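In the form predicted alone, a lone chain appears below as structure tokens.
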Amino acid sequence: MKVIKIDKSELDAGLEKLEKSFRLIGPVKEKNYYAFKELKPGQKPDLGFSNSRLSAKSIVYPQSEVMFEYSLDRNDEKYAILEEPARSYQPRAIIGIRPCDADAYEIVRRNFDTPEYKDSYWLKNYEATTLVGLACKNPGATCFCTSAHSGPFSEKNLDVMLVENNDHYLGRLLTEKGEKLAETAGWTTTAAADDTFENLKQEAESKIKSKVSTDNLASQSLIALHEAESAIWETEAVSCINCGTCTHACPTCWCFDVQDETYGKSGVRMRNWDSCMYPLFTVHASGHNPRGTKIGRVRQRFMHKLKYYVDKYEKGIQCTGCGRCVRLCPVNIDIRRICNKMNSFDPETSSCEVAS
């Protein structure tokens, strides 16, 4: 693994070179928030941000995506034939993605890339993307990434890791894709020592004060947790308004709905992000809704992230600790509190011992 030094002026010059080979995506300020957007020619990512309001999930997994097009004209030789529209998988690079958001792709991939099923839309977008991470030197108050199998300097799903250090950036080239991108940008000429990188990492990790306990989740009884109405779910669901903010802000939520939209004699089949927090999400064709109550929907969200996922994949929780759902929830539902309740739940006494 090579460590390089990039002067800030060299970073901008390198981005100009990358524009010729990559679609560049980076954090852009929009009023009081930051969002990951495709950069216009000559536009630079704003790397002075703390974190974006939404993650870069939509770059690989668009909020709305056309899967097929079709004709309803009976005189058309392609009548009622589903055809995938032309789409570009030009190489792209996300500049400045936070490590927690990059780790989220690894979590989501376990759903979209399995031996039985491979989602070609997600995989082709992901494989065309190079992830250039920006280490988080000053984590937020709601960040708990270090106890969620991630961290402010986590490298496990990045191609390049950058960290700001005074008038320059230090960069670790982590994969072959990362090395090729750095070479294209002209960033590989100045080698740097690795000890500074490690010191900055330790300093950043020491600033994270918020944590969750997950050590007992795998051994907890699924049925007991599901039935912990009074101990967990009634209390947590009482204030929920089913707005879906948590699921749309979450970098690891993957649920979608598929629908046909027609206009005249042409139509498209598309998929759109959906949310387990919406009352219509689980309505059957018969009209029956197995999760017709607010308690059922809140329980489903947290059981999926903190128990079903844990049991199925044995890879930790379905969360990277980015803290977005904590910050953005309009009624202060906190996944950290619920995780600790589930982790400490005692089925014998139906109680949770959670420190205040």
Contents of the next structure:
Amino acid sequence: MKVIKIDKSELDAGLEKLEKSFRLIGPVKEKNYYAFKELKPGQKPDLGFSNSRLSAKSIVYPQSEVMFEYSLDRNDEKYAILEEPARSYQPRAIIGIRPCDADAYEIVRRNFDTPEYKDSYWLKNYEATTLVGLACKNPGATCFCTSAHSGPFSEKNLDVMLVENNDHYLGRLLTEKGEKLAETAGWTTTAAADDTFENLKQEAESKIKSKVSTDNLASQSLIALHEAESAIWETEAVSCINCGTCTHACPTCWCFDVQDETYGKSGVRMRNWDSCMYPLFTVHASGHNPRGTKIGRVRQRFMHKLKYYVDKYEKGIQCTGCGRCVRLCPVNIDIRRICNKMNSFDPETSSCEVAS
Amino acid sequence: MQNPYLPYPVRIDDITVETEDKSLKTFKFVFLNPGDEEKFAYQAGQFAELSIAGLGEIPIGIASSPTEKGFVKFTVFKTGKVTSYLHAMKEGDIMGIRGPMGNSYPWDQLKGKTVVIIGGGFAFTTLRSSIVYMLHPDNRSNFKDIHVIYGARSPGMLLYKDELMAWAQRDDINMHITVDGTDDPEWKYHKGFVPAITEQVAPPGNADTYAIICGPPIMIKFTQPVLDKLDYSHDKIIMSLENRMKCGIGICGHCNIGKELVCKDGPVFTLEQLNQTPKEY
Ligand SMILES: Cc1cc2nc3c(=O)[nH]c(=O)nc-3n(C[C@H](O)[C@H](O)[C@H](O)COP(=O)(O)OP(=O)(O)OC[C@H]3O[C@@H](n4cnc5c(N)ncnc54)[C@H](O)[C@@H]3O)c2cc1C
Ligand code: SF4
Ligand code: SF4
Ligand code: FES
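I have the form predicted alone already, so could you send the form predicted in complex with the partner chain?
Zooming out: every chain and molecule, the one shown earlier first.
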């Protein structure tokens, strides 16, 4: 792997070069939070952020995305026939994505890219994207990435890792895509081979005090966990208002709804993020709702992330420990507590080792 | 890269009103583009998304049999937004179908076995597909006895009535048609609920006998103890689920029961499999 040194003064010049062949996306300050946004010509990413309020998932998987267009004009030869609109999959780069959010794409990919079906929208967006990560030197109090298969310096799913180091960034070129991007930006100075990266990494990891235990999740009985109503689900669900904030902000939540929208004689079929926290998510035309209770819906979100996903893919939990849902939940429902409860649940005594 | 959400364009070739209350109609579709029919190759028990531009998509079981060529058929109950619009559509109208989706009834496993089909109400669609498939001259010898227990509220609510009557005349299938009640003096079939008729006519369970049940939840609830009594083991009881769906291909997350996605890992499950999953259906 090649490691380069980018002086802070060189960064902007490099980004300006990149602008010519990439759509650039980066963290931008909005009111009192940060968001990943497409950068306007000349606009620079604000790398002094902790993390964005919502995850960067929308760059690959927009909250609303047009899938097809149609005409409802009976004189039109394409009347009522759906067609995918022409769309440019021009290369784009996310500058400054946090390692946990990049790792989230790997988790989500297992859902969108299967042996039987490939979600062409997600995959084309993803393949057009180069991920330029920014190592996380000051993780937040709710971050628990190190115990969720990620970490403040996780490079698993990045093309380039930038590490801020005084007056410069170390740029670790992790893939061919990353090397190409650095070349286009004109970042070519080789960095001295030393322990800086390892030292900074250890320092950052040691700042993460919050942890989840996941070692027993796979061997727990799925049905027993599902039925652990009094030990886990009733107490956890009681205050949930099913607002959907947690699923909306989460980089690893992927569910969507499909709706047609007609304007006059033409329209679009689009998909929109959906949430298992909403009662309508599962209701049948007959009115029957297999997850008609709040307990059922709260249980679904956590069982999906911490048990169904674990069993299905055998690649750990469907969570990178970014801490967003913990920070944003209006009633303090905390996935770390729930995870530890599920992990320590004892079906014999119907109890957990974690206090509520 | 293929787009798995793109429906095949089809034309409505024929519409049949199935029931006296007109709440069920069978739609026969032909593919607009040559070659699409072949790509849509399916097995009995699978379903498809019917797509109407401007309204959306609905998952519907395939009612025609893979042995019937040149068209596909679906029988649809009028209940909400998309189904009501579909019921108002006319022969010649253009729409789309996407599929086939899901697993099917386990045809490899059913080879050489006795098959007992138990259906109620309008959940008889993929069962019709299965019966037509099994009775086809190329396939009949692959199965032992075939029993069908099918019930509806009244004679006028039975689906595929002409076919039912024709099957009842044959000696290679045991038809047990029943209605909850009727004042038709000519009615020569059973009267009574499906679970009760099942108890009277179904063969006892054994290693070579499978039951396929599709019907309203209440029918399933009362038929299950009957099958237990008749000694059907839970791996020989086959059911098809109808969770709310959107994508139909295991991606949108709407239809899960535990780690299973009903659209992709199902909709067909054995009772033994369902015993291992949360009862969220
Ligand atoms: C595998 C499978 C096979 C089915 N086979 C048949 C069949 O052969 N004949 C038949 O009449 N019906 C069948 N259904 C039920 C049928 O899909 C619903 O009745 C239909 O979706 C209702 O759509 P609507 O727009 O009229 O109702 P609305 O209540 O207006 O529904 C709006 C949307 O919600 C979703 N939805 C609502 N109810 C259901 C439901 N029960 N299942 C799945 N999605 C739902 C659909 O996306 C629908 O477009 C089947 C369902 C499944 C899952
Ligand atoms: S953010 Fe909190 S209150 Fe809102 S749906 Fe999620 S768990 Fe429930
Ligand atoms: S579940 Fe919560 S902590 Fe885990 S990835 Fe999603 S938002 Fe982050
Ligand atoms: S309907 Fe989308 S996952 Fe099953």
